[in-house]
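In structure tokens, one chain follows: the form predicted on its own.
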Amino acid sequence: MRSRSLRVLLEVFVPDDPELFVGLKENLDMDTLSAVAELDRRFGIPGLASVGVGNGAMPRVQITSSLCEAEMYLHGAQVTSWKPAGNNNAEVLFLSSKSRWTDGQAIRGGIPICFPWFRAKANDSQAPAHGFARTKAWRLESILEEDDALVVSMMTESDEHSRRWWPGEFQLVHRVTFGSQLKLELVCTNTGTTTLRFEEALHTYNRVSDIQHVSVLGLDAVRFLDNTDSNKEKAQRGDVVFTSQTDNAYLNTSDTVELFDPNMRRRIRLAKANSLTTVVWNPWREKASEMRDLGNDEWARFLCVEASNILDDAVNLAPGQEHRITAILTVERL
């Protein structure tokens, strides 16, 4: 009976891919499958949203509606796919073919959450890059219909693991609205008795045709810190174009920016709120060669444009208060 139940659950939750099926059978157990089945029973919406097993035997939410197709993992509360309708169902987000789907490792691509620090942690070379939020297992709180869109909420909070790296007491809620636009809201509540100071970013990997043939509009004359040049402050001149490694933090930014990709015949717009920095990043060939979770030449297929609060724009949050950063992605066909 036990093996029959396992086979039935695998047939329900595993994609129709023989190689993936074999790999999942080796990693899944009845407890995992039962937990996923219970999440789907509690939160699934027939025909619109389901909870199932994804890559690495990790639970994920899949959205299939008239407005979009999408997926979001409980690992890191990370959106990994968004295909809005009316855009030939084209994927907007980049996901590396060599992403590591395992506990404690970041997923390369989609929209990772950077918190409570950005890049390397000051004075601690052993701490995980970009913080611990993107490698934690979050808790699924709800899946709701809202004005034809689907809203998925996941939560995590301070625990023994987070206190190992950072003493702050907090609760994080990631609320994502999947529809004709993609809206991300990250809400941090200070649940402790002292002020929190943290950095944050919604580290969006946009899929592009070729990094050398795209540009970012809306940052002309904005001051930025160039992380490839010891964080020297510079001024942007014209549109942002790409001929080498780029790692810029644009300061005092609140306006919408656009990623212009003529070869894919689309613009991806990023609007944001409660975000004072906009990070634009691509590792280029040399840096990408050091990244084991990035496929050959995949560096040319993405550009990160990120709503963030980093460096001097880090957030100071008093006890009992909450802070919300919002990013909204929309796509326009050319």
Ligand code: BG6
Given for the second form:
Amino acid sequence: MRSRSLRVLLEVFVPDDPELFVGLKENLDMDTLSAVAELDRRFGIPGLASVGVGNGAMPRVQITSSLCEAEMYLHGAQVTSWKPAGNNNAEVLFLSSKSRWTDGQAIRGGIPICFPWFRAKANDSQAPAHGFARTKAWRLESILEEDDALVVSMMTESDEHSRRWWPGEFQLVHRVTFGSQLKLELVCTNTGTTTLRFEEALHTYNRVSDIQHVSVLGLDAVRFLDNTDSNKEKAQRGDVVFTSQTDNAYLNTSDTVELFDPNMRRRIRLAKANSLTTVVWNPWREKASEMRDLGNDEWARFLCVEASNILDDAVNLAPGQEHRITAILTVERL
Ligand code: BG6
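Any chance you could show the form predicted together with the named molecule after that form predicted on its own?
Next comes the full complex, and the chain you just saw is listed first.
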């Protein structure tokens, strides 16, 4: 039997639709609810931002403003939903129906943060793919109003767990501005005494109508490394269109790229700063069938376009210095 106070907290912090709360029963306990309630008391802004219990009983921030609706989990400091006002408040991000919602696992969809390595870690097959930042809970630092937008900051830093995989001493802050644009700023500070070298990516899963009917503009003639072909260097010809598994790292890219989706009658623009590589990824049917956290046929419903600094463009950061990668998403209705 649940205690009375647990019942009260449940009523306040768990919204009505139980299907949205995968794993809730197994994971929900009084400590979690009290912790979430405390976060909400400290950081919530009535009518605009609240902290509640999400999938897997994980804490998440929910935004409801005149400019957008959005969600961001403390797990991985991961944005999982952004619906700018207008165009029927259409969702911009893809989230897998089979995502895992557990500590130590990545959420499949939204915008995972890859840090401090990208893909597999060199010479370490045991290390988690794309680093450890996306599989752990970050700390909520603040929720602030800035004009009509809401700015959520979360942080994590080096600890025993990160040192197990990587010796770097660091602090990471993810500052996300939820408005009519979605602005992501990932700031890494070197808190150690030696130079840090790391890769990073804001691994955006854009929701698309059908991967076979979208294209990416703005990369014509840009050189890229094709990860489906032993990372051979190639040159893009025209717009990027999709007919098979695609895993390209476009080099020396600073210009805005556009994801053109005529069926959804929209363009999603990605502008970025302090990012030298742009990764474009879709696993296609066969590779997706090996991914247990992706629903049937969902591979056709997303395209990742990722502001990043990977491979030879990894960041070198001197002690005491900070590096900020920025990605700004905007949606234009066609
Ligand atoms: C992409 C990488 O960004 O992420 C791919 O370029 C990788 O190589 C993909 O397969 C998915 O990675 P994960 O670890 O989230 O399955």
